[in-house]
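Listed next as structure tokens is one chain, alone, in the form predicted on its own.
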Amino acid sequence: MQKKTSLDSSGGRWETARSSYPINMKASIESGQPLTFHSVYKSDNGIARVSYVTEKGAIELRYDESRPVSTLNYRYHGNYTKASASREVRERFRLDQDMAPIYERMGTDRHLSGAISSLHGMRVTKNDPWETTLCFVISQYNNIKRIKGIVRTMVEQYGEVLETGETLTRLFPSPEAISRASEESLGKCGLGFRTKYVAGVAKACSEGLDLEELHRLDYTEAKSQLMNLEGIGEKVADCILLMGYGKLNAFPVDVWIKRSMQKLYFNNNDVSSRQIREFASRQWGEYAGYAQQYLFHNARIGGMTH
């Protein structure tokens, strides 16, 4: 029987968080980031409500999705306090980040300028390292719809139960909970060949690997540490570093990005992922990861500049 967690909560009250630069929540939520995979999203007449779980409980957000917004309304459940819930929302969505210098560094050509115009205000979110690691190990050779289904199944199967009447009733599954499961049980979540990788990473984390320690390492060192884990290659490691550790110079190269970069910057020539990463580093420097996310999501929604 799974453990239950009693709740502290905001009692249904909506708190307010202001953003120093308007944030495009729709793009931030839908652009293939960890919250794309495990949040619950509902929209009614342009007002969106997004709920997600963390190791501390549940956060629910409410905002106008038709435009970038300067204010988010949120409430919390679980082991959050008012201060920790505020910190979670501000840090996850980078509400204190000034996007102006990022756009100045990114907007080096018409392709990025077009993506910025289309997705203005989109953030690269900052997520829990374990949550990010699990989501992107699952993401390999997968599409967003299937990733969502697998992650939500794992939350239902292995997440700790919350005693609440809210939509979300389970925490994001811990490494320990997953490591206790058999590979047969994990496979029933739809993981396929990824089963052994998920099991291995969960086992490593539950037996002493502290993902939080990677925060103190530079990009190259942290990437090397992640790639020591079976099932984590360069693309997955870069996704984890970008969205779990805030290393904004990481430039994940997947099928979408390779196709887009070859078309937009290499005259449709076939080039290696390494060449693409090196180009991105020269072109966008410390904000290469932001450039990647804008190019990636713009290509997905059909806005790629020809």
Contents of the next structure:
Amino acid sequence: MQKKTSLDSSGGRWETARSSYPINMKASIESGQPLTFHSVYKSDNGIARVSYVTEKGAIELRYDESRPVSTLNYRYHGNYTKASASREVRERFRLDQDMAPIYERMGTDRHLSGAISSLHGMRVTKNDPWETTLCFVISQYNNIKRIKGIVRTMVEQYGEVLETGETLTRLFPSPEAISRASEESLGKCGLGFRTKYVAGVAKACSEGLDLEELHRLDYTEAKSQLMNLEGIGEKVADCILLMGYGKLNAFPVDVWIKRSMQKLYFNNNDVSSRQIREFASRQWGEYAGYAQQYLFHNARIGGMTH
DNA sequence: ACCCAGGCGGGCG
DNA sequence: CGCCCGCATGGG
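Show the form predicted in complex with the DNA, please, because up to now only the form predicted on its own has appeared in this conversation.
Time for the whole complex; same chain goes first.
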């Protein structure tokens, strides 16, 4: 039977979070980061409403969507306190991130100036390691629309019930909840050949692997730990490190980045993913992951639809 | 019908 | 190391 998290929230009162640097919420949420896969967006007369769940509770966001914002309203449900909810929102959206040195480093590159201006304020978000790991194991050889559907189904299937007062929703599923599920049950979420990967990673995490511990490790060490798990290769590990651990030097190379980079920096020649990562590391160093996020989202919204 | 998707593991040279 | 293949599933 499902466990149930009791009603406990900010009581309908909206809190305010201020950002030291304007944030482009639309791009931050839609750019293929974990919140792209499990947040719900509604628009109401130019006011955006975004809600998402974590393992602890639910967060609702409200903001003016006409431009990058410096204030964000939010309220919380579930096992959050005023302080922990504030931390969740501030850290998730990097409201204290000083963007100046990042844009300074990226701005030296002529190919990035266009992406910087059209996506100005977009953050590489800092998501929960387990959420990020699950999302990106599912992402492999898949498309964003389907990833959303699979993650949504998994939340509905395996998340604890949460009463928010108005709506019944479910928390983000824990590794334990997923490892308890049969592979047949998991398969019904549409995981396909990824079923065994998801089952294996969930099992490892529920049997002693503490993903939070990887925060202590440097990029290389944390990456090799992640890649020990079946179903996590170079690209997925880099996504997890970038968006789940805040390792801003991580540079995931997927098909979009490969195409885009080959065109912009390699005269359309066929270049290996390894060479692209090495180039990115030289070009953008500790902020390579930011360059990646701007290139990736710019390529997807600008170019060829699919 | 066909091609593709925020790749990975395994097998080969 | 680099290359090539199969892979579940569903959207365009």
